[in-house]
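Below, in structure tokens: the form predicted alone, a single chain.
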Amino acid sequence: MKISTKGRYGLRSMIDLAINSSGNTPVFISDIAKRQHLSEKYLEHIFGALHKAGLVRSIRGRKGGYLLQKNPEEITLSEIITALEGKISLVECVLDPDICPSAKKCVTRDLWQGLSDKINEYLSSHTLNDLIQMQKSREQNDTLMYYI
């Protein structure tokens, strides 16, 4: 399994949105694109999927942009990745056992199911806020100077 650029960029953009939005002031996609060094057009596509999933809301007009639909503590990483990538599974037969005639007796399917469950469990146990705190900590550590 490999997370696509859509999933990776979407997660980075959600962190950016959460860090740079203050109160009810929307964040422009163009600003996120500049900060994250991403294509504005591609971000519009990503934010469309995030909006459809109910994770962000759009404000129209000259001062429009995007806001989080919920608090960062309430948005799991699983919700974000699923909105952008679809249901997480290492192999197709885990999500749809009917595609393989051996699925019911295949022991390797059990392995893939267990690994997929662990990935989903991990992503569901972490929130957008966790990543925001990690990002802020990393930035703070980068600015520290040590003298000998």
The other form holds:
Number of protein chains: 2
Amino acid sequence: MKISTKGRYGLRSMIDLAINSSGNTPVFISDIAKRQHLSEKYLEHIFGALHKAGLVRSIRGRKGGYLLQKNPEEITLSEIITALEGKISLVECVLDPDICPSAKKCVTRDLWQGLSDKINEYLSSHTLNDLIQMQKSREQNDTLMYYI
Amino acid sequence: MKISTKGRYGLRSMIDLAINSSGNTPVFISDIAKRQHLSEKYLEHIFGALHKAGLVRSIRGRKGGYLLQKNPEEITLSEIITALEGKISLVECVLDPDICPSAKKCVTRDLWQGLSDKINEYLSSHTLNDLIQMQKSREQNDTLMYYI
DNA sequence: TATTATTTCTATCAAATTAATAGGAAATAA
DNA sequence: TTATTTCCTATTAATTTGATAGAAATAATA
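Having seen the form predicted alone, could you now give me the structure of the form predicted in complex with a further copy of the same chain?
Let's see the whole complex now, leading with the same chain.
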């Protein structure tokens, strides 16, 4: 029961993108990769998925790059993780009961269903903006420390 | 973010074991495997892990088999899943911050920490007995239907 | 218009993890 | 002594994850 690197890297990159884009100037994948210590090529895949899910806007060509498609407070963490790891369900039968003949009467399925719901609830109740604000206040605290 | 077959099969087998053991008579792995449509050999491994975690008692030799080590209401689902999948944490750095140099200031780590806690909370608040009771009442309802 | 810098797309490879099988040793009751 | 069961150790198979390579598309720039 782990979040894959796609989900982890993607979430960090979305925060990075939000913090480092000023106005309508797109951010290069290569810059995000450098700052986050990630492979540029792998990050391309990740942004492909984010783009497909409508979370980022791409500008092709020279001086192109990526921008957030929506405001950070309108992007839930559930959207980001779903874009990168697929729908959140701890077992297949939660989404698709037909794959198992005993799904209807299976008590463990109900359990996994309930837990999957909790996870969804948690990730839906937090937005990208929450993480950005946390990050910013953390950075500010670091800076402030030099003045004390 | 999925529960592995070990966790899924193991949980179902624990319910099966609890329901099908009468008194101190141990239950054969081969019988559980048949009822749950699982490979006998694979199930041996799963019971090895459950045994190691102190959740089941084994009796070796002819007419041997397995018994629950504790009462079903004393076995949390968290214990079962942890025995089969290891400690519940969505990312490694939640359990071991030293593996990442930026763990201390990482906001996504805090997020995964929070979600892992929720999952643990959920699984700790349900016991094997809860599932057994659900299962039994479900079976009874099926039977009752014949009399209507 | 030609060139260059950049993203996007597709195909593929490598590594790691998970799932399952196999064979036989050890234990024990009949 | 035999049949039955758990236990132990390898090995193989399958799946998922992580990463790479290069061609195609596109927009800025010279």
